[in-house]
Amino acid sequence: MSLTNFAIIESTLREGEQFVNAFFSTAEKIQIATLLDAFGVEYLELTSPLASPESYNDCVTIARLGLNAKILTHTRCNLEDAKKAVDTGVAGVDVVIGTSSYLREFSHGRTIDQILDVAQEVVAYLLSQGVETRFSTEDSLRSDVDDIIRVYQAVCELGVHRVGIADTVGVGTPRQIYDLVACLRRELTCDIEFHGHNDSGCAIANAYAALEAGATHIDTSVLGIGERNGITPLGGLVARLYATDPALVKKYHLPLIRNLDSLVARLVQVDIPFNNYITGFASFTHKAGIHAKAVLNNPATYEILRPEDFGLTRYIHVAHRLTGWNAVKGRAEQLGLGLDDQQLKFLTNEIKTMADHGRLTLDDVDALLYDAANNVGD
């Protein structure tokens, strides 16, 4: 069900700096919260206002500037940070503890009961100020299930907005989160979110597979940026669903995602990798022979995505020894060159041996064609 009627809670000025290469100015955070919010994602979440005291400031910046999306922020699960997240003017507040047995230890040393005590606390806090309210357990996939069930009954009867589930060193499999979200589904009626980290290469079919089990929620940042190996990448999702069916995505302005990925890959000084989903320079490029011929009769015989939904365009390479006639063929048509089917597989042999000798350029072919096409007659 969730799979048509979900939000996507866009994490990357606050997840995504944590990224290595993060150094978002105020000035370039509200640059990237402009343009996701044109993009139509339903959330923004911003660092914790605890951070620093420009953190503080970008939060109340942000929530000034009259976006659609609605300003949440993240903070740890105590009253101070709660009562500092609520002063900046932000519409919710998502909070989180760790309820993993290495956390507990490790990290903050409390009990499950002081943690219950404590999340008490602070969503009935937040909800009397009003701000939508997110309780989060983090590592939740290594959390004991009866653990988290107890804490999340206890917000969900205060009346929180909605819970989280947090795959916090990405564990998990796709299995095992979409059999943990479809047991709390059966358990609460609030809402459920989905936080996937990419260690282990799964977030991507983790988030979706959340989302097919009843969550209605997903943390995302562009390009996946975030602590380690990030998180699910806001693009990749948006792929996975459109494959799914585009109708699923067609609530958000899909060609700005090229946009979002080259401002982000720019300000944190990354690539964006050759096979990235949708924006990867070779995300529509087709090579090999028997491909470059089916596509041009029918793209959909080799692409799941249509790159015109995106902004983008397709591209047939034909500078390579396995291109065929037919890619050839659209190549000529693409300059305008008369040639008939006879020259071209010609041609095409020609294209072959010398990329047998060396490496050649979409130039090499072009210049090739434009000889042919100037010699005929002769």
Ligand code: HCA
The other form holds:
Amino acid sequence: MSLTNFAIIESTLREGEQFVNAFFSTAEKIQIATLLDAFGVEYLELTSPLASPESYNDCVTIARLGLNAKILTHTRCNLEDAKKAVDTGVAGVDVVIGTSSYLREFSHGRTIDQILDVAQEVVAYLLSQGVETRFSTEDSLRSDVDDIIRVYQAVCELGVHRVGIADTVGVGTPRQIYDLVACLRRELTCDIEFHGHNDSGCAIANAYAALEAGATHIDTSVLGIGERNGITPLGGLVARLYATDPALVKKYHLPLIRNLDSLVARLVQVDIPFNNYITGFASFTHKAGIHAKAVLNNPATYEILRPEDFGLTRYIHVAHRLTGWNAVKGRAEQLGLGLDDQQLKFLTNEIKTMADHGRLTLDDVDALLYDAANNVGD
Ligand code: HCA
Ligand code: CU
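Switching from the form predicted alone: structure of the form predicted in complex with the named molecule?
Full complex below, order starting with the chain above.
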């Protein structure tokens, strides 16, 4: 398995630009690229230079920024596109062609033999230009495995750096992805990339399964933005890997996830979902009294992610009827109020009774605690 040795191909500036709300100016692309580079992703994938004149210029500009991350662009698998991609000065080119019967019939109309020919032609050209080369099949999960292995073997023999599988429609399950990657791992000597859409909620689990089976590169985007509901989110993949072992992601600057999620959410005009991995507003909030008590004693009881490792803090919610006196005590201590256990237990019952009659705020609880503290000795 390659959990301990993998690279992220960050595609916010390619797949992410295909999100319905995305429009990134050149300055915004530079801002995103620079922040992703500071976070430490190994690759940045940019929109095809064929897409528009500005897309071409943006490839040139970002390739010249001198970032640590390798700059890739992404094109269809034909010689004309590949040449234009090389002209931009990027370090690598990701080419893709549809191999499922759906795409062969309704998109480009080519047979597998024709795909084989064009794949070899384009890969040979790119390698001759000295750029890192990836060949991928779109809709790999609904393609015939023997077909794709035949094409991958041909480009591997030419020396392609990576082949990619793409779950373009988000149909794959972790077990399917594991089996497919494991099969390719046995057949091929080159690196293997996984690109997974999230239509049925498996994008993170599928990326993880791909790594377990020997994939070496995973595509992500910030907040998972992309076509339809997007792909594997960067923060979610990092959370998944960290939950297995924080050492797996120690090469990245984790506190920047919050900056990345906030920046991209603002630029594409969405809120960060409340239940987002790491950065959702509820991600490190504890509520029920039993949870709060244990977390106050030892956060590991109910936290697999340590908020401080991501530059964040936990929050114990006290103003509700599920609260417990340990949580109320914790709040009193935060406020510097010296209330004894008996008082705190009494106040906890007061809070519960008040909360039975309507929504409480933290201010309501604080007022009660201050009142009790001020009345001491009266
Ligand atoms: C696309 C399709 C793609 C390509 C993935 C890849 C997909 O071009 O928009 O290059 O590996 O999901 O199949 O994003
Ligand atoms: Cu995609």
